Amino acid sequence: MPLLDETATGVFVIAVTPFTETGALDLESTDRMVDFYLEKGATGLTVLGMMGEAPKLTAEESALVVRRVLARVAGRVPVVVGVSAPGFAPMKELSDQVMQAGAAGVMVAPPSHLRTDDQIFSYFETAAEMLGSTPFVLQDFPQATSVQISPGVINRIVKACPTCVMLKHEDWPGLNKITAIRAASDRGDTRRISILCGNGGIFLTEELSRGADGAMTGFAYPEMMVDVCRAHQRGDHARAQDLFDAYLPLVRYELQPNLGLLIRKYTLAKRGVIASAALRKPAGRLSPQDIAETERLIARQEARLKALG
């Protein structure tokens, strides 16, 4: 599989961590996820994310999980990685590891202790030259890093920075830090490194409409991204907003805080994808209103699409 480039585009789920009742990994549900990520027009796979549960896993359980995630891939789209780590050894290290089993690239996400620009430019250059050739993903999501990055220090990195081939944007609002980066870009001052956005997917249209190359995010119903994605690539806006507009109610839903990651596991074990929707603890319970609700909406996004064709 060819290393991740800056022409990157389309959606790239980022993968929830099956794991059985009593908080084991699931392999076989892991396999059967990544089918059912494949099937449904996923161009890329992100693995270890933040909402993959990444910080429950044991260095062990994470090589082992993006070793079973590529043996299931078999090379037919791109992987990317989560390397965030507290310190430089072991983002290096895990990075290595995944990159000779076969990653296309990383992912990494400033610590939460960077406050100026200086002192976050100066972290991913020094994050770029410890990872070497390996290219990676910035990830630019204040919500959960409090981590506030401007577009000047996000194309200052990009300069310096030959290996940052994509952002994985997710501040929020943040439109116009997209509409700031590709104008830049088409200016000349930068290269065009490719931006997936976040968020659940929640500003899909718009983002694209501002110059996004796709989603990096996860979703219940990957096949949602996949197909509004493609009909705007057509020029068919309308059709993207009708198809986002079906799904927005549960996209709204999913995005709860500390409920989001629940949901979104009750739902694709309900569509059979994996056998159990356990978080590993520390975790949370739905509540049976919780799961009326969901069920509630689900049944009307059914019936929204059914009546769009």
Second form
Protein chains: 4
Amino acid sequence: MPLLDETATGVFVIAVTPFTETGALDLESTDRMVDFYLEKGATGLTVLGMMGEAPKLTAEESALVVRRVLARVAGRVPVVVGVSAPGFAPMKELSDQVMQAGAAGVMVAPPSHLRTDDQIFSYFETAAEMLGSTPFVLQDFPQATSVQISPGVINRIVKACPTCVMLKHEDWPGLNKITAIRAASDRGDTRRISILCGNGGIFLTEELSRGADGAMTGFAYPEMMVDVCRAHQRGDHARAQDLFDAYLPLVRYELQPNLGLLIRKYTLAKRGVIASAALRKPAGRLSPQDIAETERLIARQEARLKALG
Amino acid sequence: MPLLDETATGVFVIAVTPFTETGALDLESTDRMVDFYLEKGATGLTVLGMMGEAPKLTAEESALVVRRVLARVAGRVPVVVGVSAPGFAPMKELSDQVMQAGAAGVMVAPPSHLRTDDQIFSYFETAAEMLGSTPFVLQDFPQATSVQISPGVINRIVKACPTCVMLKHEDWPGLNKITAIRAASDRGDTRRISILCGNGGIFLTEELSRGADGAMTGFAYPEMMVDVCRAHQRGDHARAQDLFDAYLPLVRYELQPNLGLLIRKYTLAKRGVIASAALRKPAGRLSPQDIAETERLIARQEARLKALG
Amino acid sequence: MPLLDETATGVFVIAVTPFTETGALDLESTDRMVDFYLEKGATGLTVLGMMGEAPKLTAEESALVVRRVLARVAGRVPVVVGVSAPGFAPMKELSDQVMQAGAAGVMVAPPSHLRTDDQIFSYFETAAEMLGSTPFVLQDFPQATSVQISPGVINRIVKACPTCVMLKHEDWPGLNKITAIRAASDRGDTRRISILCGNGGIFLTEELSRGADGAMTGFAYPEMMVDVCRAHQRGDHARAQDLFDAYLPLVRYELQPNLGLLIRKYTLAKRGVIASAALRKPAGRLSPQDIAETERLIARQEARLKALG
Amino acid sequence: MPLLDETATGVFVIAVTPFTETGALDLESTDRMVDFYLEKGATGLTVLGMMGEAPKLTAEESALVVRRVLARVAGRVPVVVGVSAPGFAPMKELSDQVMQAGAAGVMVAPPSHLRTDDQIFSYFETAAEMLGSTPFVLQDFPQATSVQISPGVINRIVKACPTCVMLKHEDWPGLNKITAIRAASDRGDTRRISILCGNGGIFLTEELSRGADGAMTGFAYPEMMVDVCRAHQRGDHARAQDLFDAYLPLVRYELQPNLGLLIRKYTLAKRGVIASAALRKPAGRLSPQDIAETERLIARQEARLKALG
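Same protein, different state: after the form predicted alone, show the form predicted together with another copy of the chain.
The complete assembly is shown below, putting the previous chain first.
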């Protein structure tokens, strides 16, 4: 499998981890999910991310999920694996293991105690050194990590670490950060890396206009992101925006912290992708009202897409 | 002026504080803004809130703004004043001053160091005692305050403090919190208080369905909130949702932390409400791209509203 | 090996994890360390704690360290193993594994996103359910976890979970919390559990007076804690305080966040307990001034202990 | 009154704000407190600091306290006034007011949302611009503000802002930060500014050895800090450390967050300095055990000082 590099574009779907009602890994649903994402146009997959309930898996289960996904993907698209960990030894262990198994790269988010520019830079410099030749995605997600990384620090990391090939951008607000990073590479100050965006896609059209190469997020309708990216790429911005607007009410609803993953899995189960909407403990649950609202939003979304043609 | 009580409904607009380009108070724009909000159907106004740049005003300026707004409102709708402060003495001083001047009530957010249920309850119990007979709004906004208040604690406060007449609800996700609080008063466990919702209105239709009485937020198109609330009240949920959806792309865009207030003031200036979009220092500024995106969203919004009829 | 229960007293030393200069596990030093702690009077050991660099170990290394310590201890004192994890599945896996291998109990700290009383209670209720019959220590360390647990919530957990047999108390300030918890069991409201205290022992004499049963912390001179506890137990409070005061300057110095573990390992290496003072990456390093200050404090401490007799 | 400059040394006591039992300002105690601090050797005073309960005062009360202290000091030592505020307008208003009244300088802590190096630098650059020619103290207190300022950022601020004349250093651990800042000025990279240290003095001897010029903190025995600084200055490091060690048990006890100020005021009341130990609401209260422990520590401290001679 070719390694991840700076040319990556399109939609890398953040995969959920399917469980049975009793909390066991559901590997058949995992296969079906891979097929679903690829049919919908995913250009890559990301597993063991925050929305993949990675911290709830044992080390053995993590390895099992990765191997299963890789086997099913069978080289059709690159697979990125989240390897964030408080220490470098478990990070390196998992990284080496999954690269050996055929992953295209790994993703690293900073631990939440980092504050100053130098602390953040040093962390990624050391991580890159530990990971060796493995290409990595820098995950910039301050709402989850509490770590604020300035464009200047991202540029320093890109310069110092040739294996940093992608930014998973989900700072919020972060549109001007994309603009600043692209300006730096346009000026020739830094390498141009791939930028894929998160936050459920809620700023996707603006992000693409600012220079992002696509999305890396897990909204339960990956075809929204695929179609928006394609419309944008062929210059049909109005169509991109119309499509985006049609899905926006549900994108917004799915973006509720904690509740969001329940809604996403509910929708994926409803769509027949996974057998059960269950999260592994600790997990909340949807109320009847949550479900009714989700259903209503899906129904309206379908009507609107139909009207849109 | 009658005092705020549990029957308040509709839209209390969170007023911005207009400044001139050089950062001075712009009182003429303040008058125009009051007129604008009332013309659009506001049933109340809230001044000196977080989005009113309250902490940037001197004590004298705060008093001046409140008096100016009260004079212009001239009793047509109730005015709520934000009085949150780290200590009770300045809170009480400002509260007494504005109630004397004709405010209908005050709003109190918890200081960010509160954590346990008892700490939160005690804080509001003491605040209520200090405020005397002044009715107050409990502001529940964890994303800004870091304080998480469970429905049970809100109910304890409502029971213990007869002057707590309204919840400004902006927990996120918070829909099930509304449901839980309404269930408690439906069961007769607590008084039924008014619930007005924030977060720029981004969950407004769902919040109304869960039992909220309206909105208290500052989106630059208050007519959206007014029209959605009215459609909801007359039972026309489809119309409420259609209206909401038409404004949603801009609601979402305005919800960007820090940037959001710049966008809101830009829009209000564009609409002729305030003379300058300037924030007082410390303040960021909109980039050319931010402005272009805002303009594009407004243009699309207008087209869609026209199509909607 | 008997299981941990509510009668535990004395000093459970929080063990460091010895590494070689190149960051490999140093198992010979681990043996020597166990012998050292026991010779100094430890009544228990705690491994894989925060100060044991647990998150830096791979799953396999964690298991290896636990087995090595258990083999060397050979049943002479109970061994507690830190099993805190973001998800219950890895927590349960490690717990079952170490209990199988002969550990006396496990220790659980709450994940940092917990805020309300009910959230905290539910977390421990579910953790206890997952851990089955394994006795566990509730670690209350708000400075590290950001989770503030009121005495009332601790009492709820103790009532609901018979396997919660010990509190590792390191709230700061927390003396009145000990008093409140002891008052509850004195009144017969709750079971009396063991309370061992942390924070490097910096409040040890006061904690014992408030009703704590001893210490669970890792100061590089465990004989301080042992001797203070023994003096306290035989009612010689003046001697306990004199001893404490003699060590206090170094206790204080070792309590510097991040730097503290470097100082502790430096001291243990100087005392011949471990071969290398190295921490595994990510790790800071002591400056020449840090080392000079440590040496000076140790020299003064020895002189003062000699004078004390 | 001469303005504060880079040559300041010795002990600037962080003054408490004395209240009566009912929470009113106690201006007679304020006078007595000023006399007490000066008799004990203070080389400066700092009012309206965090430990001065500044946020609990109304704007008018703040002005009253400052004027009263300035009148009593009557130019004998410089008085610094805390002016930290979320907005620059109230900061500037208070600063101009107190400088007019005779203060020697002001103190500014960063607001807690600042994270990146550039955000912190810009904040102080703008603050300095707003404050005009008024000399200011940069308060570096991450435990209270959550803002981590690297030595490099402090150096940038010192270079860009000629009115930044002093660092109130209370990072913890922060000894190597003092070393780094002194190294920069020794190399000629920056102006040498005054460094006075906080945290109740718990690292005072080490801080002086690292190049600090003294202390700015409020321990209830300011003579400790004065005598330690004097002994250090005349090169008698053993005496400095002996004195420090004698007070350390109480320094440590007074350093408990929240509780600390209650203990400090209790001690000052016991020493006859202030009439009442009361804090203004919101405030906790000392338990009987807290008081007994404080009394015991004071008694032991006196015995030890006597033995020390």
